[in-house]
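In the form predicted alone, a lone chain appears below as structure tokens.
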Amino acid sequence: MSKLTMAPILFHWSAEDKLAFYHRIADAPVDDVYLGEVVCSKRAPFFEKHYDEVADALTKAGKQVVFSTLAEVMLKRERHMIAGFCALEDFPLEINDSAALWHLNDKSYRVGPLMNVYNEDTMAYLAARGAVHFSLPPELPRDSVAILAAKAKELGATTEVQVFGRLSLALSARCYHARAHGRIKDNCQFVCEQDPDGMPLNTLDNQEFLSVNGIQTLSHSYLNLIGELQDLQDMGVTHFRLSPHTVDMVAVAEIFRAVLDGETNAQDGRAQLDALDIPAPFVNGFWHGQAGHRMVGA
């Protein structure tokens, strides 16, 4: 059975909003739920105290909880965070930075999409060090995903591909979000909380272009691979990843679940997603080897 996953929340939502989100997701038709701060270590203390409560609620609801680690490890406290997560025994771990490998000691783990596994040799190297699951970078075209899904199967690993949500395009050591408000990273005053789906970034001629989330640059548009789900299943991809936004993610999960299970066809699923009034256009250009902002075959 194809598994539907809910990626970690990329944005700086309040603890109350995150709690409300996860309690709703407990009733959603997703199989795996990722918890953890991936983008900025300064945000982590706001929600860490709720991990046990959320993980317990999701587990009781039948979800597989997976803890996901930072995508950029630069400071001593961030190294300590990674070491703490790597010591977890009760939950699987998704790593997003190679710094975690130092602490894992060949313990099994998942590889997150921000680790940038682009070829079979990298996949084989990580599998030899305990990787059992690969979430591939979302900008990979179809042919590359097919090759890597086959390689993962040969290695005895499973494969995950993002099918919904803004695309993570880049990470920086500096925080553009803070800089845009005349602040520095160390004194950002958590200004990113003002933009729960990312801060819009337009071109000089005022075309909607990108979205900024702290040190992360995302696409303005939302990835939508509902029309490509059957192709993904046929090539052996096992997990289908939804990236959380402030839209109705339970409804999004229900639509993708119905198409994955063959209860609804992709055309009807796409129409249902259109009806959710997502505040940006859908795209699938990278999948088809074209510019990422394009929607092919709609």
Given for the second form:
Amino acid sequence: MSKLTMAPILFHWSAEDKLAFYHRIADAPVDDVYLGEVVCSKRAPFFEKHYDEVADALTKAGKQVVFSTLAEVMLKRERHMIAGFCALEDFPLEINDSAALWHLNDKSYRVGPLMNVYNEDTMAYLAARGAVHFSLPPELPRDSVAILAAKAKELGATTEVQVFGRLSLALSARCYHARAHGRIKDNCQFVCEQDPDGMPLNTLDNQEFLSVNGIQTLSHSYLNLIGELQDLQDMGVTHFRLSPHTVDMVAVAEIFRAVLDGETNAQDGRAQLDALDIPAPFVNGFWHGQAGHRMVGA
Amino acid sequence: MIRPELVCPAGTPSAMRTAVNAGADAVYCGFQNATNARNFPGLNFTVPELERAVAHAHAGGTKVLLALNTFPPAGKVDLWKEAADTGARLGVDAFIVADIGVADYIAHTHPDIRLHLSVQAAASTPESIRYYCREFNVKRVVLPRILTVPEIKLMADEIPCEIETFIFGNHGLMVEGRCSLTNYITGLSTNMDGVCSPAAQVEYIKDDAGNLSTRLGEYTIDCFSCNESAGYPTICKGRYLTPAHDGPYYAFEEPISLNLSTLLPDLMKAGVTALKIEGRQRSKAYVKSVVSAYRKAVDSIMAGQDPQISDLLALTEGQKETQGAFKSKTWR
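Please could you give me the other form, the form predicted together with the partner chain, since above is the form predicted alone?
Every chain and every other molecule in the complex is listed next, the one we just looked at coming first.
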């Protein structure tokens, strides 16, 4: 059966907002929920003390909780964080930086979309050493995803593809959120908190373009593969990833669930997503081997 | 102090000859296809060209490092394997790789040829680097441009391989190997196609007031007035607008070049064994000036003298230079 997943929250939401979000998601039709700070280690302490409570609530609601690790590991503190997560026994782990590979050895783990698994050889290599699940990079075109979904099946692994939310396009060591406010990363005063879906970055002719989230650059547009779900299911992709935003994510999950289950057709699902009034266009260009900002066949 | 290797860009056969003649200890280059991260028209080597170039370089005592540092998308990995096999047949001294599958193939098929871990692999911790060394017998890591010199020294103590750092050229702030910005705009991927800001989709548009806009695909990346020279529109060096900032600003990085000439002695003392000059897309004149200047600098440091650094500012982007992350963390 096709599984719906809730990706880790990429943005710096307050602890209260995150708690409220996860308590709502406990009632949403998603199968797996990823917890953990992926973008900036400085934000992690704000929510760490709530992990147990949230994981417990989600588990009781029948969700599989997965911990997702930092995408860019540099500092000693971050290296310790990764080592700590890799030692976790209670929950599966999704890794996003190769530093984790050193700690995991042959322990079972999931590979996150910010790790570079672009081809069947890399997939087979990691699968032989503990990887059981691959969340594929969003820029991979359909033909490559089809090959990887088949390869994963052969290897006894599962595959995940992001189907909703802003696209992660780049990471840096510099904090662009702090920079916009004339600060540096080490004295950022957590200014990223002001932009719960990212800070808009427009071109000089005011065309909406990108969205900044600390050290991460996202698309302004929202990925929407609701029209491609049937194709994804047919090629054997097992997990469908929703990236959290401030829009009604329970409603988003319900729409995707209904289309995945064949209870709603893709066209109606698309119309329901349109009705959520997301203040950015939907795109699916990467999937079709085109520029990522394009929407093909809507 | 170890005598460091000066690793120089060779975008074309003639640039390679220039670098060899100017005193490069090693040159790095790629084939004319998606297997390397500078897959630009008019750049790189055909098989016969590389064969002749390897002979010329080796005759001059210069090593040839072949960049196979992109990520083959599923279904296309044979192109990377063939490139590795060809490189091995032509006698290159090392492969520069980023993809785990490519590294694994070379480690098994050509175990006698050195593997260098490309900056595209984004390995920024001792754990990550140790993993690649253990799994694929990597002999050298090219460090991302995000560490201070003291941090590089600590790194050198914790990893079992040589360290190569950039000393001149692109500042390079986005984590290499994890940037899909170009693909988002143009449909060509830096990781899979080796393309960043493809020239075929670059436009310069002049308005009635004499302002020059630079565009990539359907997006304006920057705009210059009459007395400014227009830069090449790479997304991470463009100017943008955001409500948090007053007026247009360089949201990611300014067009500025890395120049570590005055940090050379510190880098060498920190245990850096290879110094990399960026710029395979640059001219022969650039290669000649930069390689010659750094050749003299390294030789004088090894002879116990102060380095005589000639003025490289004219060759930097926008005539501005920085020591980036190497000098301090305030850059972050």
